[in-house]
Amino acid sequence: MVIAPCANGRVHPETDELVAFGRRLQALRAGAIGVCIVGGDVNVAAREIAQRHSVPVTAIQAAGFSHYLSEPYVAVLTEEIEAVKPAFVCAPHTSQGWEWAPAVAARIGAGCICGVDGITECQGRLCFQKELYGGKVKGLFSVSTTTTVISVMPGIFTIKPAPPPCPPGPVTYKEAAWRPAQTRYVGTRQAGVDASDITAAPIIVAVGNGIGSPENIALANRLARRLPKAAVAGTRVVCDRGWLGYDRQVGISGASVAPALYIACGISGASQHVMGMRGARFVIAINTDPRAPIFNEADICIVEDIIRFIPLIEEACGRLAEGTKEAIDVR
């Protein structure tokens, strides 16, 4: 069972990736694939998924489901999963998915593996791969429960839509009868800032836990001023500490960016951050740990303390500007 994310009646791109993950499971363990979509008005989205992937779709809607709330989502999905009894429930590893997936698994007594980025067979057992220790190693996990809830990392699995001759899958429509018990939606308040400056920037100087202290953010700001149209961004831990605003966060729960140049300063390279910067065309990573996972994503790897190295970059940029009197071309 693939749980398709939906907002305002529109299908999210993660749905294609989840179906691709389901196809991979199907290749290793025979079984049918079905999609379940929950929301306030999901009929059009359900038909789109059925047409696009030629799979059966269950559309569950209720008047109070226009906005995501964990309590009703968990209640409705628990009821549907218990009725269908699938071997696997596939959820997106997003801020919503990793909230409701473990809660549903706990309610139905299922196994739960979050952040899966691979599937393989090991000694005759189906194993799911995920990162451990901040991305330094990969772990393989198998389950013994009848049903397993899995949250899948975005951007890993890709699929092509079903060719036009394929008939659309059947769509089943259901109405959910749910009454709020502990939570209710009271409104959405737009943040006073947005991430447009980092999503549009051709160069991003990003800082992570290795920056050491909030005072060292000034190093990143100085470097960004040396580079044309550059913006400063950070990992979730930096934003959680208040060193940068959340409008500057890059990652799975922040902004996705695709600059021409991405300079990762003191960033370990956890998958949650990497998912947000994987569109960068050229990556320079600076870290004191030669085994930092970020080096697997970088075009140039520099093992050095950023507090020492950033001033050297500044100095080099200054010499270049004085020698050429021209701005650096990042095209």
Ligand SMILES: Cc1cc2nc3c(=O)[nH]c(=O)nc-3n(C[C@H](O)[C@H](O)[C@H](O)COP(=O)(O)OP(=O)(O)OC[C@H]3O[C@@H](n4cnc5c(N)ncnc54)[C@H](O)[C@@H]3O)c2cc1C
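Could you please show the structure of the form predicted together with the ligand, as a counterpart to the form predicted on its own just displayed?
A single chain, with no partners or molecules, comes next.
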């Protein structure tokens, strides 16, 4: 059972990825896919999903629903899942799915795996793959309960919707009461930061916790000045410490960037960061730990201490520039 993200009235793009994940599961373990969508006004969205993916959809219209809230969402889903008893419940690994999935699992006594980015067969058992230890390794997990709740990493599973001649899946309409007894939604505030400095930059020098101190940010600034139109960005850790402003944060809770060149200095490569820089065309990573996960995301890997190495890059660029100048002079 795929739980489509709740986005009042609209079909959320993550729904496609969750259906794709469901299809992958289906290829390994025969079974039917169904989508469930909960919200205040979901009937149109439900029909759209049924059409697009040719799957049965359950639309749970919740009277009084104004916005996603963990408490009533968990209550409505728990009831539906207990009635349907699916083998797998697939949630998006987002601020919504990651919040409700473990609670639903605890309520129904289901095994739960969060942040799944792969499915394999392992020792004859179905295994779900997810990152461990800051992304340094992947763990393969198997679950023994009748129902397994999974939150699926965004951006991994893709699918082409069923071509038009496919018949739309049937839509079942249900109603549920929305009872947010202890929590109240007050409103949403958009991020107040303008990240255009880094989203527009063709070259990004990005610093992580490995930079060690706010004074060392100057090293990154100097390197950035040597490179044409380069901007300095950082990981959440660096921004949380106040070493860089939040308008310079790259990652799921910051900006997504796609520069021609991304130089990751002292960044471990946590998935929350990497998701914001996957679009970079060329990636250079510098880290003292040869097994830092950022190296898997890099074209060029350099195992060095950035404090010593960044000045060496500048010198080397300088030598190269001088070499070129001399060559021109000779001519």
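Bear in mind that the values here come from a model prediction, so they are computed numbers and not experimental data. In this text, the rigid core denotes the largest set of C-alpha atoms whose superposition between the two forms falls within 1.5 Å. Positions refer to the first chain, counted from 1.
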Core-superposed C-alpha of residue 260 shifting 2 Å or more between the two forms: yes
